[in-house]
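Just the one chain here, laid out as structure tokens, in the form predicted alone.
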Amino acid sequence: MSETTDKLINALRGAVNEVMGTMAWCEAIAAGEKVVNSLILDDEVGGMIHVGGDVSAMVGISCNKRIAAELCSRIVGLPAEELNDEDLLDGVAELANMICGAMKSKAAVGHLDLSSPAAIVGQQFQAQWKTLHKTHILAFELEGERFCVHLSA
């Protein structure tokens, strides 16, 4: 892994952290991580913003439906059974800008641009970043669910 790779992956950890616990009001535990060949979400909910500038990579978010509308009610403060389908992808979309946010302010690796987040949510969907980077996959415990950060760089 190379030195940035490290960097990043310390200041997603922290950013996971941060925000969770100012903005969702939430604990985030770590729940272990792995390395795998390719940037692959396929949970119910995804987001994910490219970075650029300095470096090159893919910052991705996977989580189940009822978690992520439970942390998206709590970043906009509505109940979560009042939110719609394009208020849960505004949530996963501005959750995932979060996350990366607090990862560029952490990093400290030189320049970063970030993309405008994409959000998607349904049953059967299959996102890949198409990249020969290995991912590190970031697993989270979140109020007993189960809440992924993938890092492709």
Contents of the next structure:
Amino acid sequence: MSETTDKLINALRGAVNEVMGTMAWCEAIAAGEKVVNSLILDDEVGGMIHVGGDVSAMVGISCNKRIAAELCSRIVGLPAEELNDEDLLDGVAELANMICGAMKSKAAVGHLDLSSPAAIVGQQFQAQWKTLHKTHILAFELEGERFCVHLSA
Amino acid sequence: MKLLTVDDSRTIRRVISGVGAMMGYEVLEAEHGMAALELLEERADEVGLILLDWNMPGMNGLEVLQAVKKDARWQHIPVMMVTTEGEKDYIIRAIQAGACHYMTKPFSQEDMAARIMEAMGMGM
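Show the other one: the form predicted together with the partner chain, since we just had the form predicted alone.
Let's see the whole complex now, leading with the same chain.
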């Protein structure tokens, strides 16, 4: 693992905690990490952001729809059942955006440009990012559910 | 006096509207820079503070800030940047362009309320 990737992963660990704690008042508990060959998001809800500039990378988040709705509900202060799919898409995109923004600030690895976030909400989906590099998956437990952050850099 | 939040994320506009409402302010919303400028054309006299995102489709936040500060009708309105961009270079550019405050996402509601008070000249 390169020094830059190491810095980005460390920054991501802190970024997830900061965003969840500040915006959703919940604690993200580290629940394991692994390295796989490709970035594949295959939960019901996902968000992706491309990182450009001094580093080329893709960051993804994935979780089930229940925890995504719960997080979005906490952030905007509305009951989860009042949120429609458009609210969820916007909320997940903003979560991905804030996590990557916080990662960028914490990592301090030169100038990074973040793309606009893409979010997917649905019964089943699979999104793939093809890369020559490995993908690091950081799993967190939130309210008893799994929330994953994927970094391919 | 009203607040104007300019952000392409409905989630963030809702959060800021919630904080504003808690403080007793009505919050106007614009989902991008052009919509914000159109709203100012009609209702600038009601706006006491603009909370402005940086990365948005069309005009970015810096371009919106420059347009606001260039227009004699609007240049007195304080502008606070509210953005995920926390690099020093971005902060310097925003302050040089006339922003009075700079806040990075994520933010707590308490911090946002305190910064709004400062920006409205009611600092604690």
